[in-house]
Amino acid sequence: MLARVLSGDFPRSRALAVALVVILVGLALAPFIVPGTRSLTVAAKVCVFVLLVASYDLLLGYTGIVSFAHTMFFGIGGYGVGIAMARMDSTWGALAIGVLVSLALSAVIALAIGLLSLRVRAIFFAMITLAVAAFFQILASQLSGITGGEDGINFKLPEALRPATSFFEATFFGVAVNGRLVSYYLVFAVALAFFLVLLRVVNSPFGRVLLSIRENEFRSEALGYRTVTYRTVANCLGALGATVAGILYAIWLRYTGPDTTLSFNIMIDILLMVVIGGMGTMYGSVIGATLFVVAQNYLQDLMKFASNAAQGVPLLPNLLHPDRWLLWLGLLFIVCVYYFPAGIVGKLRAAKEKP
């Protein structure tokens, strides 16, 4: 049963398996383990970014496609839901329309980009996707009557997903059963389901062809595979995964805007998560996204504690000042790249294979 769920792709490392189980259990029980609003938001963001990074790893790690348009599809998902819910009634029907329209739009754009651009060399394709993503970001900022411009869109969700909605007067293990709890488990369940779908894709015959194209495109062509077709399909699947992640993020925040979904900084973060976790390993997206999002949200607090504890030691309190958290995050990334060139998952698997 477990082999079918994981599509036969086991962690192949005891340490990795333990880490994945801890993350899965932690996310599944997050409302009960860390019931605070901030902690629950971090857990929801981890779920969203695991899916987002996994969908990008399908392109970069498994197919060798370098795309800078991934945040565009992330934004399409967020704006699709946001515009539908803001312009229509806050009903499940409006939510369904927003989801379907955003998925259809992403599929069409990804198909067009794939068919028109994937024949060129990798660096030129990367530049094309960067230009398209920049155009979409400008468009979202300028069409303020539709997208809310730089301010973005605040919207209401169906009543069952609203934090103020309470289903029972009594609590369940000390946690109120309300719309916020339902929203979190919706995000968790959908992200987990789509991650398992992507895991199945990369472990299917289709996924093996993608790996073949990544390693040697000319040989794959010689074997009879239409590489442009396979890469285009992979581009569409990756785009749909990013769109679903954008939808989930918008549902959780009840807001969407340029800074939350379309910022190029998010694209950089995705690249860092892929590299830290390990390219070409779906489990790398789980490790990379979890470490990065947790560090991004709690490293500053940890440094504040360390800075206060180091009072009286020359230079150290200033060096550990919370305002310098980005410096230390950058150093942590350099250390990860230096000691784990194949990513954390690659390092753990390589250590397991040594005699």
Given for the second form:
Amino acid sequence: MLARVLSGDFPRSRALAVALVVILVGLALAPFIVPGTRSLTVAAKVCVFVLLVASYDLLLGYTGIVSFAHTMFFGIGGYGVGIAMARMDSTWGALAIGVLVSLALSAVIALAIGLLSLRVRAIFFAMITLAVAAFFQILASQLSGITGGEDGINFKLPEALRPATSFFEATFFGVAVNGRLVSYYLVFAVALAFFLVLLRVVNSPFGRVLLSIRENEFRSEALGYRTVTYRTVANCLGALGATVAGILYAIWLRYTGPDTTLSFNIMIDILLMVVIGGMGTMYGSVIGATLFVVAQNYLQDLMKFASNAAQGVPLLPNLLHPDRWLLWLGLLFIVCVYYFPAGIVGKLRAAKEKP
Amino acid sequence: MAAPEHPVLETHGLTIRFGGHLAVNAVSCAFRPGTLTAIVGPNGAGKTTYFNLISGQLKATSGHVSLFGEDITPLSTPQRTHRGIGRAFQLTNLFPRLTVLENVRLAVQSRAHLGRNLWSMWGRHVELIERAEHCLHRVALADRRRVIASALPHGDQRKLEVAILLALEPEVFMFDEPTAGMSVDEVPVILELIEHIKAQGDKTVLLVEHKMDVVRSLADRIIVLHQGELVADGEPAAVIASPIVQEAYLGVAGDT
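Could you present the same protein in the form predicted in complex with its partner chain, rather than the form predicted alone shown above?
Whole complex next, starting from this chain.
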């Protein structure tokens, strides 16, 4: 049963298995463990980014495709839902239309990019995706009548997902059963389901072909695999994963804007999460996204605490001042990349495999 | 010795031009099942280029390649592989970070047309794994199945290359110096294997080889390429003895 759910791809490291279980349980019970609004938003963001990073790992880690258009597909999901909900009405029907249109649009664009440019060398493909993503970003800010420009779109969700909607008078273990809770579990369940789908894809015969393309495309062709087809399909699947993540993020935030979806800062974050977690290991995206999002949100708090604790010591309080958080995040990256070139998951698995 | 059957593989006036250089020049040749044809010639004679034209890595400037009477010149490499042309490469060409078993299993999987299966778990296709293990067994690599391909010694990588070719179960086997760089005690495994494939009777074997003792013991026929042209074709003893070969090839490379 477990083998089927995990597609036969076990963590293969006790420490990794423990970490994954802790993250899974933590996310599943987040509304009860950390009931605050802010911490629940962090938990939802972790769910979204696990899916976003996992779908990017399918491209970068498994197939060896370097794409910079991942945030574009993330944005298509967000804007699809945002525009549909804001321009139509706040019903499930409008949400469904937004979801379907954005998925279809992503698939078509990914297919077009794939067929037109996956034949060329990797560096050119990366540049083409960069150009298309930049174009899309400009489009989103210029068509402000539709997209809300730089301000983005605030929208209302269907009744059942609104924070004000209460399902029971009483609370459940001290937590109000309202639309916010339902939204969180919607995000959690869909992200988990699609993560498991991606895990299955990379462990299918198709997924093994992707690995062979990453390793030696020339040889893969000689074995009889039409690599352009495989890379294009992988590109589409990755795009669809990112679109679903974008949809979930928009639903959680009840907002879509360039800074939450299309920004190249997010693209860089995704790259870092994949590398820190470990490329070509779906579980790396779970570890990478969790560490990164949590650090992004709590490092400043931690530093404030440390800075206060270090009062009186020369220099240290200044170094630990919350404004310096990017410095420490940067150092954390360098340490990660230097000591875990195969990512955290790669490191943990290698430790296990040594006799 | 060669059965009077229809040829499996034929090239008609096969030519490729790189700029002003004719690397393969109007080579017409037919290959029959159950025979092993050795292709010899000095370095740069166009042997590997001729192979690349047959297996599809290079597109011919003019001329045709046909397989079982069908013109396969317009087909891509993967299409030719599925039609039955199998190739082992001269320079070892593996999936370096995958295991030995996985290298072969990918070939079996291609042969079984399972690559487009997105939803089953690869590990559940036990029959593919067993077939891959069988291929490894035939090249005496079965005990190294879990090793990462790049960690194999050179000789074992050459054997793995051959195991991948076996796994494709082709109609036409193309070996490009299969024993190059192997230690003396490893060579017989590969030679016996090639002998065995030939003895099946229905497979066509093409072999590029520099070692004349290997060619003598295995080949039913030798063709000689020199500066991209086919200069001799016939029974091994006759070809080796012919003046044109003595002059064009053996005189230069030495009869070892």
